[in-house]
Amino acid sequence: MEMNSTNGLAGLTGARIALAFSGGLDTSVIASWLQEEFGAEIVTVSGDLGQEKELNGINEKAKQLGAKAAYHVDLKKQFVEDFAFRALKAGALYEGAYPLATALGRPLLAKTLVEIARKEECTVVAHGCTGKGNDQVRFDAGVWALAPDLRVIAPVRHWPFKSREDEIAYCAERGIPVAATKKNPYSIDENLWGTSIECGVLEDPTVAPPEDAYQRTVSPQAAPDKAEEVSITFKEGVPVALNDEKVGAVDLVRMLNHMAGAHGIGRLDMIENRLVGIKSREIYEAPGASLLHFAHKELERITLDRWTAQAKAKLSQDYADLVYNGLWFSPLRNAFDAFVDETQKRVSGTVVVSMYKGTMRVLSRTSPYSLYDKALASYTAEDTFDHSAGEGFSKIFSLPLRTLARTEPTRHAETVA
């Protein structure tokens, strides 16, 4: 039965809809429900961003749900090279911590959704985001930036289900297989750059995350008792080799995920500010991304001059906010990338990192563009710094403070008295 216009889903009867389909609880229900409720034709679009389990048999599941066509697109290389590594070069960590794995995947999925919607002559695209999450804006803004004529719907914002438990019951009634259960209610989004875990007991910020919530990292307490070293080589800000062996982008991230994850690295438990204005408790795992961000920053410390480093630190937060807020396809991001790319021309070299029970420690930094000059920094007989220049420099640098002190109102009051 057609629902009324106040719910945002009016006019969908018989529509051909391209659905961003993960195979999880929400999108499985959406695929079935849109057909039941509106007689819609569903074309599923599943982007492979490096999920390790979620996409197994995804097209078969879509067909079982009644999809007219099902697409499973390998996006791993494009995702890492054109999205994740751009954010890495920018040093983009949302609120200083989150490597933006889910946020970086959404614009690429939106782009792919638009491309297949055009191919399949769909007039509507759909996604499984909620009305209070960030992803709804990332999908909506991403699609409309590329195809403003397409209609974008998010059934979760309007349908009658009040909880994930209602959705689980819907699936049980219709024999729809889903991983979520009442005993394991986590909502998990995974790609090569990281994993986000929500729902269930995690909604209580006073409760520590249960171990079964984590997907790709071991507990630091259970990590090996011996540290492991890894050498990461960068070329213009992009990682290109591990332990002196060249590795492709996808394999490099995958290898670091396993290496760092085995040492309990990359677990984040955040209370973050969502785009819609609420605070939420988010659990993230990003072993490879955390290690790469750490190593990249250490290489920048010896290759970027002070003024560029300070300016880039400010831009890094703005870049992270832009990605988090769904503005990837914007002129501002292109402008940010131009600045970042210029700064990264010097960021080549190798960083050696020690991984041990959830911690990272830098052991070595080398670069042909290093600005570290031992002869200038040394306090030994090798010292070439002109100490006599320090007196004049110090006087000039502190001149404003001396001027302020001489003109302090309290000083004049004492003189008058």
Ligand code: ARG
Contents of the next structure:
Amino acid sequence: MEMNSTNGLAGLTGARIALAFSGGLDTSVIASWLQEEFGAEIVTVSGDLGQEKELNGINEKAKQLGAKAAYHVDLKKQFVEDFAFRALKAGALYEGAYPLATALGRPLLAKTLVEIARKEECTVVAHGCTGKGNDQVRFDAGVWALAPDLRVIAPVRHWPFKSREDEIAYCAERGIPVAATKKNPYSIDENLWGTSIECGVLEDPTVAPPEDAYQRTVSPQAAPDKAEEVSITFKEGVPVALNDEKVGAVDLVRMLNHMAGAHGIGRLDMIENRLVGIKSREIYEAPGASLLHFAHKELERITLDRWTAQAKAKLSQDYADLVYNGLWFSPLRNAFDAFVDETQKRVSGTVVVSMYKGTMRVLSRTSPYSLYDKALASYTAEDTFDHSAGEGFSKIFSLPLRTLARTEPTRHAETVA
Ligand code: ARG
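In place of the form predicted on its own, output the structure of the form predicted in complex with the ligand.
Full complex below, order starting with the chain above.
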């Protein structure tokens, strides 16, 4: 078999294939179709990233579809600690908003696919992504960064089925159970860091998302009339306690998802620039991630010096692009992390946030590394700032403008009539 081919599905006959398997319609059809079409052997790999539904009985389902082996792997702790919290420390929000839940999950799934492909002696890995999304790139790049000899295929990019209906008909002919084809018009990807929802009426950017599109947050209007406070304690940029109680990473995110979701926090309606060049409309729900990003930023405001904070803000954008673009397993990400981790040495302390009808308000920030010096900031008798030094500072700071005005006296003629 040709290795490292990108030539569609040619030469797959008899291959042993590790398939990223969600148990949904597409990956169920893929599992069956690859066996039927190419006599392939299928090993399914289902990663638990903390999605609230599905995955129960997933290995049995895979076996029913003819899989030779089926793996259901708990990736929750690794996902939160090694992926989501890295993005949190980096302040990574794609195009200033999307906390990257789907994008962060893909490299971990790619890594898991590679591990199981090795163990099961598969030469091919397969995923259920389409040819116009970001996720195909994240899977392909993720697998190849770790295992350049593996062949990566995405049958949906090449196969004959043109619609969901075609796939359902294929399943009906073969008696493949289709998860109660209830008319869910949306395409949903969910994990502990957030939910991504697209398709259906959401494809029209002039239409506001209907309430039924949201999966894990209440609408701000329906949220309680009473604000709720939550305190989050960070150690070197990583959240470690809620309301002064130590909580493990997975539980902490899960608890915040429920708390903040109940107040309608973390909804996002976004038009974004996809890697493949199109603009797409997607809505997101990331209650826990939104709250954590908000609190983390507030803590950085008092613990990071001005220059570091400003440099980090620029890096946050690049970090988000890198994650979005599927470059997790890259030397650049390691270099970014080295910078981020250096900055996070001071980001310890506690932030209290008030949650109320979709909004977050900071109530207090405390840190042993706080750079806030009341004696410098105060306008009371406590004030220790050297006011007279302000004159020289201000004079030198303005020097370029004064020089310019002397050489070009007419520049602001219209302004100063
Ligand atoms: N646009 C998001 C991203 O590229 C999510 C993609 C998957 N969305 C979905 N509803 N299946 O990360």
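Think of the rigid core as the biggest set of C-alphas that the two forms share within 1.5 Å after superposition. Positions refer to the first chain, counted from 1. No experiment lies behind these values; they were computed from the predicted model shown.
- Once the rigid core is overlaid between these two forms, R254 does not reach a Cα shift of 2 Å, moving by less than that.
- Core-superposed comparison between these two forms: the C-alpha position of R164 differs by no less than 2 Å.
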